[in-house]
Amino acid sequence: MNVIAAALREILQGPVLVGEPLRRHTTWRIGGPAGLFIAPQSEEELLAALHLLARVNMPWLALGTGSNILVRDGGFRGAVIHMGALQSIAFRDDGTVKVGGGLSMMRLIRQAVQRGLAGLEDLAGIPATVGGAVKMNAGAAGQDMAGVLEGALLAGSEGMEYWTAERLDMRYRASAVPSDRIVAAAILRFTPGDPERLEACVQQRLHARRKAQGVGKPNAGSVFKNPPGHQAWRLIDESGLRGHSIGGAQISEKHANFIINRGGAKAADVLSLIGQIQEVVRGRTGIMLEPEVQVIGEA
């Protein structure tokens, strides 16, 4: 590992870190320690590393807010590419934003709204980066990436690609983003919007949030996927779960499809507590709930 590690110092100016705790770089404060934690500077270091790793045969697994994801207690023996550096945004003269997969998407949908360019803006306060939104195709209140994407560039071993949207194939919380590449950047297209209208929604988009999902305590956001013509956390609530616990992980008294670190939870509880929902909730409506959340490590 460290010979690896000092073949990535050679290429990288960002750090590049053995058995770095992942807990300290997941919402849901839990995971163990990555192989390695490198965090590329621009699209040609995320290249190199990239075709690094493969000359090695490392796995690795890209990371932008740490949301939506559950790191196991044994931690992930491959790589983990932290994008956070990736976060240039470019409005371009045919119309289109260019924005690196590394931009959160509240900076991204700010700037848009004070452009007046709509069509984001009821993602207002996800907290994801514009790859991971893209790869799940990050979506609240009828609008969704899939909307406003025309392409996306993904980088792999061999180098950089594009894929229009149609390629991508972008679903319900989905998309046909392989597992051997990474979003590094989008090409967005927004419709015309009034900018002071824009603004407002975004409000009530945050007020709305904190005022359903301000939880108090450190999660992931939705655990599950809602069901066709159903909604995850009612169904969950209906169960007779809400606020039920395991360890140190419990779901919310507050909102009962966020499963919440009360203090020093372990991957294994939330799993635990995962589990107890599909059993209950299938055993009352015969309805299997599919987890939103992605679940990586070893235990």
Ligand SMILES: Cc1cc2nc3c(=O)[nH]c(=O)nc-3n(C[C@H](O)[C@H](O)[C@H](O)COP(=O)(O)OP(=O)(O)OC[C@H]3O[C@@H](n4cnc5c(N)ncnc54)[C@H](O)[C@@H]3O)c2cc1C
The other form holds:
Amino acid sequence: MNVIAAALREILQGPVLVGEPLRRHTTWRIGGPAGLFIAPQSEEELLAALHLLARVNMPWLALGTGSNILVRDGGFRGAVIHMGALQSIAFRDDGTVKVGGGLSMMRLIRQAVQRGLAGLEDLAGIPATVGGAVKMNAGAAGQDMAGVLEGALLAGSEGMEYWTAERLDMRYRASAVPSDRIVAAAILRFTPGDPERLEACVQQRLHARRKAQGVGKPNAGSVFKNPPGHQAWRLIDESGLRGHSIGGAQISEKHANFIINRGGAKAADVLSLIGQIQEVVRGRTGIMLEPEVQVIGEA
Ligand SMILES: Cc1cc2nc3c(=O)[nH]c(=O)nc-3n(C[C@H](O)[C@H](O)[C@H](O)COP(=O)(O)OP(=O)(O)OC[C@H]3O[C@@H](n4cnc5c(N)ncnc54)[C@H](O)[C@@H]3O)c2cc1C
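Counterpart to the form predicted alone, namely the form predicted together with this ligand:
To see the whole picture, the full complex is given below, headed by that same chain.
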């Protein structure tokens, strides 16, 4: 590990850390250590790092805000690539906007709204990066990333490739971004809107989120996808599971599709709770809830 870390330090200006606790980088505040933790400062550094990691055959994982990830307690033995430094935003003459994969969605939405660009205002308050939002096709209140996405620059060990939105095949909380590619940048096309009306919409969304989702403890948003024709929170609630806990993990009293970390929760606690929810809901309704959160790493 140290030899690879030294090679990475030769090509990266940003940090190259060994054994960084991933609980510091997930909204759940849960997760074991990363073999290596790097934060490329540019698209060029990202490509160089991916090339090197492929040469030494080391697995890697892209990390945005860590708002949809459950890292197991044994951590991730490969390299975690933190995208936080790729924050560029360029409003281009052809009407499109090119944004870095590490840009915070909230920053993007604020800039778009100021310029009277509509299409993502309903996503205000989702604590995501652009890359994570593309990968997961983040959405809320009828809007999603698919609605504005023209395409994305995907970085891999062989270089950068442009994928159109069609090829990215955006679906409900999923896309075709392969696990060996990173969204280095996205190309978006907004529609014209009135800045005042858009700002009012942002404020309303933020208020609604605080009211419905202000659970007061670390969490990763909705744990399960909504099955067709159903709402996951309702299925969990009607199964009498609201407030149920295992170890430090508890189904939120306020939002039954949120699992909170009451303090000191292990990934194992959350996984046991997920398993129990699936079992109880399936036994009562026949519906198997599918996790939305991405579970990674080793037990
Ligand atoms: C309080 C709260 C509310 C939420 N509300 C919503 C909501 O309303 N709607 C919704 O859709 N989601 C919601 N989420 C979930 C989450 O914010 C989204 O799934 C978001 O898109 C994840 O972005 P991220 O940058 O945090 O990705 P991460 O959690 O860091 O990563 C998620 C996945 O994307 C991959 N990934 C991250 N960055 C990249 C990249 N640059 N290139 C390729 N792959 C990448 C990761 O490897 C992982 O597989 C909520 C979460 C929280 C905590």
